[in-house]
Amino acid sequence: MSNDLRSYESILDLLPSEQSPTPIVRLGRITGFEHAKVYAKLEWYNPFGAVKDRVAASLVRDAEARGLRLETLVEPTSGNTGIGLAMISNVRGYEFAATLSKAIPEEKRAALRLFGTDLYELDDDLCPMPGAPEGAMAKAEELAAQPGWTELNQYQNAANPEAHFATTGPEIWRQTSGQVTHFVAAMGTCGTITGTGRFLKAQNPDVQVIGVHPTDGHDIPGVRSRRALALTAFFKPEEYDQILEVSDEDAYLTCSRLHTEESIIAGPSSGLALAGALRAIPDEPGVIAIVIFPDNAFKYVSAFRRHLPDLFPPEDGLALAPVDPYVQHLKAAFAIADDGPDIITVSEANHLLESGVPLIDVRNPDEYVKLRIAGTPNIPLPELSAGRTDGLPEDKSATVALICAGGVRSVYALLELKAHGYTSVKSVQGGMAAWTAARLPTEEPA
């Protein structure tokens, strides 16, 4: 193996280790921050194509070391595992088969029947859970009990979290030389968070470690909602200092961000992540984070025709509405706003709200009641589309800011205000996010 003319042996040579590190990124225009120094660890980079490559390598290497008699591989996943579990076991000449949610992407349940998978599909929840008398882990070890058959269970089994103190920890204690100084991940297994964060703090027990977590009800596959990680073996609270919570909608945007103004092509599990980092990390000199970015976006794309629907035309075979030909210059009037004297920053929005301008929450308000800034009256947008307008000023002349979670939101909202005669509008640049950021105040609810 030559790792300076990248010729390899076997496809398993490209599986990474503090020598031959998965690559870290600057994210140069997202974060807006001054100070802090934010890196995306691009994890579609293992053979495999995510994250969960260490994992299956780690497990299948551990089953080996044991004495394990493998034949036929069965595993419950929401798909990264299974890919991974899948091309290793082609490799060492295994059967493979996966138990996972229908609720999956059709792409990932898809590449796992092209890389020779036996497929069940159930009716479970994204990231299985236990307890499902008829979900994917029940489905796994009722045919583990087969002759023959092997769980090897990433739930479960301490090679998970082992795999990332092995590997993920040291690549990026080397990558950055020492110095970094927080770590993010999302949370689904907790076999990331949980082995990184402990090599980590090994090194220095001041590093900060970092949880994101989606809400119930979520459509990002792969991690878990707080209620979920209760029941989850690896999720160690007292071993983090910060767990957060995104949105669907926050993550996808983040998402859909990361790729138009860092060209990078993360999946909808990254845009959570670095949704709860922008909110957590400080922006101070010294600051080096590292956020996991799990996997690519390639396997996503139903997810994002949902959450992100204005970007796809209708379906092949439906009746195509008439295409407005505004479109466009609304479009072009929301970037020209976006970049625009009424944008302001945190910091800008803050010293207005103490000299007593109204602050305007933009949210829903299941996002305005979780966390939210003393003083600020919630409209939500699609309230103020409608016509809403108390909490305003009557002096259409005042001046009013408008926030949301991360500077969408209130940029259309502005629009509306501007189209209604208000004449003194701000946007607040990063929303919520990067108010929490640049820790200004916030209360939550009692």
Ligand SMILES: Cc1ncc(COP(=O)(O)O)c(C=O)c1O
Second form
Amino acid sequence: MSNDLRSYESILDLLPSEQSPTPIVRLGRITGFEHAKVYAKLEWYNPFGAVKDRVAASLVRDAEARGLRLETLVEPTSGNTGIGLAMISNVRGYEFAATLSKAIPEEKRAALRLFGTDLYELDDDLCPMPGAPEGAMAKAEELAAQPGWTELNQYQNAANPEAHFATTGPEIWRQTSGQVTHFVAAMGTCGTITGTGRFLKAQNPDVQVIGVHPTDGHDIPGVRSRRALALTAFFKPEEYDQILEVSDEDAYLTCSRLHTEESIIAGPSSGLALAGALRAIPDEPGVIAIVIFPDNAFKYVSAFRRHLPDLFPPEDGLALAPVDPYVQHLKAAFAIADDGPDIITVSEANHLLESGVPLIDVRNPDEYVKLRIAGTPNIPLPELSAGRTDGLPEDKSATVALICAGGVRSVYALLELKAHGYTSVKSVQGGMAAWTAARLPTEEPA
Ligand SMILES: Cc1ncc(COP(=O)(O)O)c(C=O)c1O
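Instead of the form predicted alone shown above, give the structure for the form predicted in complex with the ligand, please.
Below is the whole assembly, all chains and molecules, this chain first.
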């Protein structure tokens, strides 16, 4: 194998290693930082397109080393480990079956079929839930009881974090010449954060290890909410320095900004990790942060369609599902609002706030308690829609500004208030994500 010529004898030689790492790329515009250097580690440069190829290879190598009689491999998966295992099985001559949630994006299920996987589709969370009696984990266990079948079990098998201890960690250490100060990863099985974090802290205990997770009921494949993480064997909160929660809205908007501002083709969990990273990383000289970008955007078109509806007009010939009336309402809202003077920038909002104009935060209380702008009352959008008016000016011609996480719900709220007779309503473009990116002042819980 010659890494210089990029000429290989087997597709498996493309698996990354300390000497042949996946790339890290400095993020320029999106961070808004003056001093801290933030690098994305682009894991879609793995041979089958995701960070989980490392784990798939490690699981198979481990099973082979244990001398198991391997005929059919089976694994509960949110997709990416399955894709890696399918391809490694093809190279090695094993059969491969995946048990997974029906909620996994169609694109991933299609890829698994294309790559020769036998699929068992079940009612489960996006990332299989331990203990679900009819779920992907229970089904994999049941199948694995048959002769010739082996479950590799990324959720319990130490070969998962060890893959990152042996490759991801050493790559980052070498790529930063040992200067890395912060490591950030989105959390699913927690193989990435725990394995890489252990390696980096063994080199330098001061490296800050930061985990990011979505909210309950999220729509980001591959990662788990805090509740589901509590049931995850490799979730080791005592080994991490910070854990942050990020909303779907913030994750998808950050992802979209990666596409349009950085030309990085990141998938949703990369947006999640970066949104958390931008809250956690201090903008100080000497800071070098590495954020794992697990896979790219192309497997998630159906999810992007749900979360960034404005990008997909109804006449788009690719429309897969009937358009939700709520989405149509939102599109109409954006069409009106985008053209008008009612959308303001974060710095305009800051000036209005300083001059005494009420700035209402329409996010949910759980988002508001974590991080907010001082002096902004919280009226969650559903309560505003239901007619709650305390905190709003009595004079309906007085100016009132609205902010949410990313600038979608505030436009909806703007339309609601206009429908109720308020004549001067402003919505803050980019919401709290833009506010924090612009380093405007916020207040955290006491
Ligand atoms: C797209 C994506 N992002 C993030 C993760 C989380 O990585 P880990 O399981 O190592 O915590 C996964 C895991 O499957 C994934 O597929």
